[in-house]
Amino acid sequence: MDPQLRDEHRQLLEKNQKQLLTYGTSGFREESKYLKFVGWRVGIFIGQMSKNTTLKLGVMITASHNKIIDNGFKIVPPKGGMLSIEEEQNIEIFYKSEEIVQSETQYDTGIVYVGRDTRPSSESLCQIVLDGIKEAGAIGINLGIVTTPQCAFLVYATNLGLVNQIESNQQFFVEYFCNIFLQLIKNPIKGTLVIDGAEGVGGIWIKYFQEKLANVLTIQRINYGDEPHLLNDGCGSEFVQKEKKLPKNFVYDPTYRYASLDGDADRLVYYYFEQNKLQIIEGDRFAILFAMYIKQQLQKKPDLKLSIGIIQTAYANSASTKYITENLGIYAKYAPTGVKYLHRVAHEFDIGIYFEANGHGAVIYKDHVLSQLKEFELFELELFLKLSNQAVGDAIINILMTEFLLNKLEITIQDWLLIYQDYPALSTKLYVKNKQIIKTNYEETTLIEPIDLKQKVDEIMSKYDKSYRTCIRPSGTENVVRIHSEGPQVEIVKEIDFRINEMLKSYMEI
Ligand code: 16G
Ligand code: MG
């Protein structure tokens, strides 16, 4: 093995005291200067993994909303979506070891594509994963810069055989999804929208879809990678949903909507400013928004029986899990925390919506949903479910979907935060450097471990009545503890937040 990337390996391994990377909810992710040794890893097993099947892999390079400086690998398999826990594991295992192993392979060779986005680390860990997939003997295809969910969808297609020869035609991705919209919009959209692409990727491939779509859609582009060294500094979904802020450059009109990104366009927020007002539409209202749609179209054809459920996560608010429930009737179910595990509980249902706060989400369906939706004549319906993108959540083409139904539906931006009313919440997060002795049950609404940490947190909470709730998780990104809290009265979700944090203070270690 190279003696520098060893090197490298062994100043990660000294960095996390000697605990190892994990393939965690969104890959491997680390400060990029100690990703090489993963790279070439992750190029190993992959290209091993591509010789076992006559379909092709991906391996996407990208932190996302993180910081400049760190970097990743997310495993994009055949179809898109995620890795199963099994092969998470096998790459874990794969990784921690050093030498080269050879394992047996079905074929003599494989097929993965490679994606990265705009990152200055990104390009130099590209080309050691395509090192690493040649070493296992398979061919690795650098597709250049592209999103996440454009890195997944251009493996899932080729392998559908939607398209060949995707090494030269990245912009299949936008020609798919622009004819779809364009066969669903019949006549122009009005107003602006406003899309702030985070400095990153999505900024860049948006500009294919503003062309594409003028004649229907008006798309202003802001922070549009012109300043690649800006990545997610003062801008994208992350920053203006977490803080609260608006991004740079933001134009002002009071008839605009607007749309952040985050860094690799998985992630999308929409909002608008209003007396002085940042109002943001977060995940929730997404998943309302394509279910609502989706409900009632499916109600046009009562002996259409398909199962439709939304997935959410413990920080979704009550009240949109409550709305969803009560009045639209459609089942609604908690996965923990990360896209891999809403997505793999959405396959549950014919039709899965899953949706985290955070804007990271997709409408999903089972093969046989299509040809059931032509067999009833819901059209429109189908044109619809084809727009989503079935490989994984898109910021981009989430946005088609929005506008579709926004103007479908005659909702403007201010009726669709008006459809209900949110509890107050207040989410805060602790450093502490004890973060693993945290457990909480699956759905992630309960702290379970340790017993008498728990019960500080029941006593707190038995001064409130039902109505009120807080969840307690530790970060699968930072060394922090996540706190939510949430009930009906904004100054007692405070106290509460305030009493868990002191509480918590004296607990954990800081
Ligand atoms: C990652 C996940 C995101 C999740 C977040 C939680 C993906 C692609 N990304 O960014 O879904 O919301 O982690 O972070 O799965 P936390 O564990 O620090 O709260
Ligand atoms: Mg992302």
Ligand code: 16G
Given for the second form:
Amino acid sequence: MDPQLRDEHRQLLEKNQKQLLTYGTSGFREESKYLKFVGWRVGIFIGQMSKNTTLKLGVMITASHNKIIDNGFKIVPPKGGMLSIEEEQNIEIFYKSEEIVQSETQYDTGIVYVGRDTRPSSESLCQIVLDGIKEAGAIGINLGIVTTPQCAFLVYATNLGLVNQIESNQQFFVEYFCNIFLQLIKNPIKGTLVIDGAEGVGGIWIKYFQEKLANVLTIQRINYGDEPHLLNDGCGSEFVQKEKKLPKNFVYDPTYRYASLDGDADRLVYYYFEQNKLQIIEGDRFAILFAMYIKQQLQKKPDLKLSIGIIQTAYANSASTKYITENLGIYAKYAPTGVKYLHRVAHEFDIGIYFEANGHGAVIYKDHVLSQLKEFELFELELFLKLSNQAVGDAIINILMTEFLLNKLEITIQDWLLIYQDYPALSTKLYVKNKQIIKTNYEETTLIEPIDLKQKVDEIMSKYDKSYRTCIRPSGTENVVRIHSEGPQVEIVKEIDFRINEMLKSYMEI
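Next up, can you give the form predicted on its own of this protein, since the form predicted together with this ligand came first?
All you get below is the one chain by itself.
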């Protein structure tokens, strides 16, 4: 091992109290100064992996909504989406090994696309990954600055043969989805859509959609990436949703619609501001809006039998689950937090709709669905599903899907919010020394360990009726414990959140 990289490895171990990084929901993430060694190992691993397939693979360098000092690496498999559980275990074993063992591969070389966000550390980390790929005897192709969903889609599209030489045609991402959108939209959409780009890569790429769709959709950009050193600072979907505040540079107009992306453009929230009150459209409502339309279309052809499922997490508001099952008559299923879990479960259905509360989600479908829709002459629904990014949840593409539906169904954001009434909810996070001691059940709805901590939580919750709940889980992307509480009365929800946070601070010696 190179002496400098060995020192990086030592620093990383010290930073994590002798615990190595794990490949979590969003890949490897840490402060960027500790990631050179990790990037080199990721490059070698995926380089070797690419030499065992004729398909292209990818790596995205980003830390999404995290602080600008953080960064990370996420491997993109041939169909986009997520690594299998076995592949995640393999990369952890490879990363943790003291020395590299070059295994035999099926082919002499392979191809890996590498994309990055706008963080100051991303360019140098990208070069380290490319060096690792070269060390493994594979070819690394630098995509430059792209969104995470864009990187995943370009890998996916290249492997499907939708486009060749993607490195010289990154605009294909824009052209592909805009062409479908233009087939769906018959007349210009009224009003202006203001998109907050979190000072990240999404704000940069929105410009190309803005230009391509100018005749049918009026887009105004704010926080669009011209100040990358202020990434996620007072703007972006994470800020709006978690802080429940308007993004910087917000200008109120009652005729405007407002949306915010996160730092790498895979999360999305809509919102409006009325009578000095911010109303936020979170992930559950996207799932319901999409499902309403799909169900309406399928009801036109009762002989067409396609299964539909909505996948939710413990953060899903109980009122949304009730509406999905009782009003829409659609099956709702829980999965652990993290799109890799929701994405896998969504594949159990012919049409799977998954959204986390933070606005990260997608509509995915099985291979036979489009041909069946064509056979039953449901051409509009066929186009709508084609518009969904099948590689991974995509905030920009979900904006296009949302704008089509609001226009098609003739509803406003205010109407959308009134489809059902949420319970008041509060999501907070607590920075801790060791998040790994927190263990939950598979769906992350119930704390299991430590047992004495569970007893303390149960004791607090025993003072409230069963309509109130709280969920505690370790974050998959940050060294924090996340707390989510909800129930009928907002003041009691705030009280529960305060008591749980204070108890956790004492228990974890913060």
